[in-house]
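One chain follows as structure tokens, the form predicted alone.
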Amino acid sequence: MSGYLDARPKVGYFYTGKKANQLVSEVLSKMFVKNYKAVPVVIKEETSVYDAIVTMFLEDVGTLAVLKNKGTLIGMVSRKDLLKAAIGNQNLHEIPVSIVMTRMPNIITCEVNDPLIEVANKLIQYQIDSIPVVRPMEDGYEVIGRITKTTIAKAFVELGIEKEV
């Protein structure tokens, strides 16, 4: 079962030659984005920068999706935007979130059938906390969920405990 030795019939247990990092990855690569991609948080576009930085803190998430009307995706917006644009001392009641926003194309995104390995790799290539999780739409991308370094620790967390059969 730990995957160093195989039995087949009629000639018995061998040792299978793999190294426990193999036997690591083995595992990993079959872990994917719609097993673990959490709900996501969305706003829309004329939103005021205000009302998206008291969304963040109810829902308590570090970045929000941004959609059109028809609920497509056009941006991202984090803590950090929000917080540039706190600093200039405007009234944020007046200033929509589109304008502090990181717009697409320069989102990074996932798919559902991406392993979720890829994703933490493009977490930590890019440097970001969250993706958001998409579906290919006519006009754009529709957001289904998000992977964060949160869910990313979570599920490496549930591969370490052991589980009953």
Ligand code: ADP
Contents of the next structure:
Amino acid sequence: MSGYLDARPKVGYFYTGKKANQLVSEVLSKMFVKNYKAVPVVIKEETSVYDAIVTMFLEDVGTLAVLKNKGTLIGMVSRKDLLKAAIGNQNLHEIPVSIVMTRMPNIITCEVNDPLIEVANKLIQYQIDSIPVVRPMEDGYEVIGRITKTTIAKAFVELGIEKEV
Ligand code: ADP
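Beyond the form predicted alone, can we have the form predicted in complex with the ligand?
And the full complex, kicking off with our chain again.
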């Protein structure tokens, strides 16, 4: 009954007393990163700015996670980072992404059991488009997914569709 009404044997239906926003936040608190994350798109730190741009087009994403040789997260590179390098009139084949990316420890991350609403809040708070989903390891973070503004838009639409059923 959408949460407004509940039923008990011998009592019948009764009003739960919950307001609409309480019900919405109850639903949101049950949405977790693990159920919504997209596959990660990663490159190595020595990848050139040129190849990073090509990867962005081929993978159709706006942000790439940059990994150290061992596979741990070392940075994030976005469209504007690459544009900045490109207007610098340098040889894009020779500049590694590690020069233009944002580096650890300044990377905002999330984990599989985080509520999606908290990650959406981080996207807004830090004014970024993408947050890597990570798993802590001995020597850093392994990247196992990503949450982007598109992920949040998709989850929002899904909520609207579920309500109609
Ligand atoms: P765009 O540059 O395409 O507008 P963003 O708004 O996501 O994309 O990026 C803005 C800046 O934030 C860039 O310098 C980028 O390197 C950095 N950035 C991107 N993702 C993250 C993240 N998860 N944590 C910290 N910084 C990030």
